[in-house]
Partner chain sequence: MSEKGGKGASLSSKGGSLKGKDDSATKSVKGRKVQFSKEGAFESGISSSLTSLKSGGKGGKGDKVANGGKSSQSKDPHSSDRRIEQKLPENIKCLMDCEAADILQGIQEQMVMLSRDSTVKMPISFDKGLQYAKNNSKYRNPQSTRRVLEPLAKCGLTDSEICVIGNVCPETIDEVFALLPSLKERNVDRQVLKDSLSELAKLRQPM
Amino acid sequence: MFFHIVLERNMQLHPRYFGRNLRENLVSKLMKDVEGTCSGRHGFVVAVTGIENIGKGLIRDGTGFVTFPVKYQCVVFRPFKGEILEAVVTMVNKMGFFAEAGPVQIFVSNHLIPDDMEFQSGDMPNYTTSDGSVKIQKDSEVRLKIIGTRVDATEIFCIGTIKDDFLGVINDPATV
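May I have this chain by itself in the form predicted on its own?
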């Protein structure tokens, strides 16, 4: 799920960036430092959408760096239990498969894959139905349901299932 939230961060800036473009330099450093990162509490920061406030800078003793408190708006992505996502399969093995939905990696165990699908080993490992009509392999697009998440300080891991109505392969690269 995507959320638009307000976060705060203390930004350190080298004195060489002071001058007329101080605000632009702070904003570009903020975007470079924050976009694409993950905090376990808020999720993955997708994009900084605006700056609400830049506080007064404090000079760091001995270094000349200045620390500015910055309050900014951003879009974050945080998956939740029960959420339905579309993801791209990145790896298939006999234990199940891994898929990615944006920055989140999701594991789907073979126990959470429909019973009529069998693992096929070979140069392109996959899960195939008994009649061969549906195949899950690398680069397949699947719709899955998140049944569990684990949040670390800098990463979010998910467990998913395709053993439910309207879940499974939505686009197979082998048929294109």
Contents of the next structure:
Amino acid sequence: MFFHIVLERNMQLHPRYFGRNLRENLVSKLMKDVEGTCSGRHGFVVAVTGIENIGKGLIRDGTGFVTFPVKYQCVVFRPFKGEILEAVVTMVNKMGFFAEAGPVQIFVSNHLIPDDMEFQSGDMPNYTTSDGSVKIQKDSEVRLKIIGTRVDATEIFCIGTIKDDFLGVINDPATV
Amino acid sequence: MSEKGGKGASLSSKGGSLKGKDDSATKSVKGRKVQFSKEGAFESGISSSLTSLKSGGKGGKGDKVANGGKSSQSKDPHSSDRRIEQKLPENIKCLMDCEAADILQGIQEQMVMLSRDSTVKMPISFDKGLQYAKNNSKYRNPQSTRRVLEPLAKCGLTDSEICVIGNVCPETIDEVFALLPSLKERNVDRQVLKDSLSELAKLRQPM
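In place of the form predicted on its own, output the structure of the form predicted in complex with the partner chain.
What follows is the whole complex; the chain from before opens it.
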């Protein structure tokens, strides 16, 4: 889910950036440092939307670098356990399928796929019900529930399920 | 809620404190086989969520989820959901996909103007986030959607639950209760919920 939050960061700036454009340099350095990163606490920082406050700079001992505490608003994407969201399937194999929701990868194991769906290998591997009415393949849209998350240095990875009520395929690309 | 430290975004304190770092510390403390973190959301207090999951309170929907070795995690969905919502600090605002799409679209348009600086490149997560928000944005007008969902806030639904309803756009009340089991325990006015759902359906963009 997307959130709009205020974060704070201490930015270090080299003296070459001081001068008339100090603020702009600080903001662009912030955006370069922070956008696209991911943390366990806040999830993916998708974009910085504004600067709330830049505090007074503190010159560090021994070097000419100055540290500025910057408060900024940003849009983050963080999945949490129990959340329902819609994702697009990217890969299907006999262990389950991978789906993507924004910058987050979600894996749905075959244990968490309804029992009446079987894996069919082939050019376009997929999970299909016994009567062929419902199919999960690449580019299918599925509604799933997140049941766990793991955070790496650069990305968040989730485990999901479609075995509950009202979960599963929304849109079959074969019929589109 | 602050993010201190010059480089590197996450609180990567190697001291193993439970605050903020979800994975390795909790893994060793609990000795769990599962890899996946306990959802402690934005604050410390992961220890409290761990102890409650350990005591194995059973959530209603926990039964239906297949337990392929990850059972203890799904056993208590209600209280962990509730805990997440309680722990969201006040300055966090949940965004529905349509609102996020608006904001990110605006930023992208600004980026086009700023692209004279060739070193400014939008990261992949921005493109993916924008595409996802646009694809999932079901409503033409986020403000009217918010207005329709306002009565639900008065009924006692949390911001994140309202956002989930907005994102998913359920058709019936049964669907709402199935997807958000924590609502069943609270006395939510079904009529208000029903009215909001029908209003939402009217606002929904034709696919």
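Numbering follows the first chain given and starts at 1. Bear in mind that the values here come from a model prediction, so they are computed numbers and not experimental data. The term rigid core refers to the most C-alpha atoms you can superpose between the two forms while keeping them within 1.5 Å.
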*Indicate whether residue 62 shows a C-alpha shift of 2 Å or more between the two forms, with the rigid core used for the fit.*
yes
_For residue 24, does the CA position differ by 2 Å or more between the two forms when the superposition is done on the rigid core?_
yes
*Rotation (°) of the smaller rigid part relative to the larger between the two forms?*
18
